[in-house]
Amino acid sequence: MKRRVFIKGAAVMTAGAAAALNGLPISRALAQNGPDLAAVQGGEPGIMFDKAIQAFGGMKNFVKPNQKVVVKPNIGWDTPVERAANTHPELVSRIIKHCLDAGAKEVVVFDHTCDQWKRTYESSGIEAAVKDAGGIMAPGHVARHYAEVAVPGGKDLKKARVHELVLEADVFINVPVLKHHGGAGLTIGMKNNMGIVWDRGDWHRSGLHQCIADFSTVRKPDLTVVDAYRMLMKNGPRGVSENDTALRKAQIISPDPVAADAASAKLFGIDPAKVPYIRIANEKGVGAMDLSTLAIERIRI
């Protein structure tokens, strides 16, 4: 996609509202083929996604009829939605509906959870939301469902066992929640990919940031949708109480996983260059960390 910058009439955020997105570059010119990244603020999770995907021309530009889609939220923790340790269920539900409306054959949702998977699926509210939306919940805790793949571009990570659902999917949509993480600094999209591999413990022992960046060269998501409706600001990745969170009502969406993570880091108040896995992935050419080169559509609801 060519780099463009643009303004889109009344849907563009006001200067005051834009300031709430912590310094994302200002758009300056007209786009012809849609943005590289959309930054939405001020609405509920479902409505914000409706606006964002509309900016990209609709889900039909990512999902074709009869394709198999995997949606990968963060469902790692046995905590309620108010703790912001997991992706908001309303966002997951709305993504599924857009995929099915675009003609998807099936939409499967899973995570290799940290807490016991049945409890996390239920307490997060995601299992119920997926079923109501017509999606399929799949377990991620069975070792035989993971196949070894090579990481030819890896420095520290040379191979990984990846869930077969992702390997067989036509479309992979990564839906992380933006939050503090004690080991990685931030959990965003590339860090959320640890939930599609089996042997993620090796990443912590081998060099977490390098492994996250190495793996990002293997299977890029077709779309990254970052949930920043309520952000876990400290004590991540699980959090201790609702007092650890801040209500921001924001969302970052991009086909470029590095751009999505870089914009999200800025939204969190951190220079993306100071998050090693973002910087390394940028150096590897996985995507663009320099947001000034991108067409960013700002949408205020």
Contents of the next structure:
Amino acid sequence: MKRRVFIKGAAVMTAGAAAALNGLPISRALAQNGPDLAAVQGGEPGIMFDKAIQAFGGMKNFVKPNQKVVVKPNIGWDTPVERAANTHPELVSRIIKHCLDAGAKEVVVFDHTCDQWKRTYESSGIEAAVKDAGGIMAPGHVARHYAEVAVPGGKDLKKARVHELVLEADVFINVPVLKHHGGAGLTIGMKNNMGIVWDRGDWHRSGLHQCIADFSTVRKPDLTVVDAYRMLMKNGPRGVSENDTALRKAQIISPDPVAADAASAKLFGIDPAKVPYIRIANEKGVGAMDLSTLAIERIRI
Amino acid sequence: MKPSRLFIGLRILASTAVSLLIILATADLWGFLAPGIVRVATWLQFLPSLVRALTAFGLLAAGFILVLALTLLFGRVYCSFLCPLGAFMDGVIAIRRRISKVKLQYVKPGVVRYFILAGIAVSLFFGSMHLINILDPYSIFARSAQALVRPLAIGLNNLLAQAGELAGYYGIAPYPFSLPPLPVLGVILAWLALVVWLAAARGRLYCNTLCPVGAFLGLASRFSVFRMSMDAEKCIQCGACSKKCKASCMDVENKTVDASRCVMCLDCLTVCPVDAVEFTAPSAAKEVETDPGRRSLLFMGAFLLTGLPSRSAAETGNGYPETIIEESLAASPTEPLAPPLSIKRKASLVPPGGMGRDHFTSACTGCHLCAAACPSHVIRPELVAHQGKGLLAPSLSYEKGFCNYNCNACTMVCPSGAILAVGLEEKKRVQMGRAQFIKQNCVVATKGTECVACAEHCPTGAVKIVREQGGPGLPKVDEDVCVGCGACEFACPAKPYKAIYVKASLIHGKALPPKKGESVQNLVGEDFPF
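What would the structure be for the form predicted together with the partner chain, rather than the form predicted on its own?
First the chain shown before, then all remaining chains and molecules of the complex.
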């Protein structure tokens, strides 16, 4: 397998290369008249994903044989599944299975964690689930794995160091967990992208919302799968105890990252227009925040 | 085969096993070695075990009693069978012998070792561990392995990781490379050079001059039941034993063996052409040194007792220091912000289970096993970090990480009781320090943008975001709930100075449990809101 070798350190990818990334032909050929967004509720994470991806004509519309896929869950915290601070492992494992069934060459999973990465991979249950499903668990804590890319559409964020696995991937599937966030209001898909970036301290320093929205123009996920099986309703993004969580048994999936975040915000009970990064990303034309303009498939199990 | 050969084999096996276990404990990047396995090697280490007995109690402290009992029976078997530095020196001596002939010979007993013991007793009386920490053979060995072998292991691991990545295999994760701070590395290298030089030139001279364990066990071995002796009738004074003896204790002229310096390597038994050297229980008639024996018994007792004052000194710490930053918190939001404030830490952070500066520094021998065990790389070896106390005792640094809330790895490996074992639930309440917020450094206060990195990382909910009239959220610290893990300090993006940092508690407190709050209602079955 070939692996792109990045020039270490200050190497800045040219605007041209970044533009190429930006304009990557989205590898999916949506089933004609497929929905813009699917929302499922009432089942376990795996079953819900089966139904949701079916609404889009199956994973084969997103993943072609021999493609390299990156699945990026939220694995930020050294907490168990019941605390709902990380993406549900069952969902991650089901997505991997669908990708492999669609003929993916490899499915790699990683996160640039907040807590100590090894413990986080373990206690979230995601490492075991990934290995079980035949995916590859990759480290996200190594600085040299991140290459600098320009953010041509960025207002406050002009460049960011992005994990090379994402830059090399044919298909990028973002799998956030929907939860409360003390600063961003909510953490959903676009916020989850902070886990593919090395120098996120810059984002906190220069303004979280603008940077999240700026970065959403760089590498749009081909699919966003929002895990709302159990939602962290307060004390987010880490949570203090199980008391902070509510069982919701829902899932939202969409190729439009802004639509996915907007629908999730509504599910959480917050007007998406009041979450600044969703509003800014909408204004930038990254995707559609107004759900009334979208074709939504609602599935109840 | 002579039975002595069998025992020499056993000696090499035991000392190699102990040394390897300690090296593996420092180079175990992946957490393969259970703490219990490492303990097999460390609980028999005489000095840490003795320190543990004097500062804490329990079964783990009993290792030194076993070593003492063995010494009273068989002499200084610790020095050749259990001491990792002794094994290392034996290795150096063996290599030196291969290179060229070393002229070892009998040397009259010196008194340096007793001055060292006296010096330690005096310094312990004043509550200082400095002399012990610099001289203890186990600690020298362990920290040298931590400083030198571990980086090698990391380098090897990272090469393998890189090779794996090229083949698309991510099973080996790269590991952050780190060396101890330069002053620590300097001390370690200097002492290692001294040990190697002494061993190469004079055998086990270190053990009989500078080593406090050697000196102390030497006093005990004067009373040992079994010991080396020369059969005056058989001995032909050929000097073979004296040339072989690493401890320079075979006096062929007078046909006696200085038991206080004999490290029980048993080599002499194999070289005597007439089998005059024997390991036996000497008859009372052969015993000559009665007077020095009595003196040394008194000395031993005095030495054991001197450890106690240091314990009581540890309990007289001056409570929690005054907070100095509070005023800036109280400043009203309308007042203009003062210029950025640099963080001046008065005291260094002590790992959980260390109970605070005084206990920690009075029991730490500077072996740095805790630093090797810390998966978050926040325990950093230091030369003198704790206000002049605790030479080579590590401290916590939150520059490159923070103390993982859900982890008590360091508390499971400390052999000397400086870091006492604390269960995971108990550890989550240990308050190593308290977070302090400096508003004038905070990006939210200076720029008006959202940040919340500190509150986001806080595992206990001690750092909360408070908003006034819908403005951007500023952190507020509930110091009683704070455990001092440093997650907020590490995450704080403010430059040049952090806006939140952990002030060390001189004596560790017990944090209040995280406030759980009301349980949230489940929402299963509600309709889609869109």
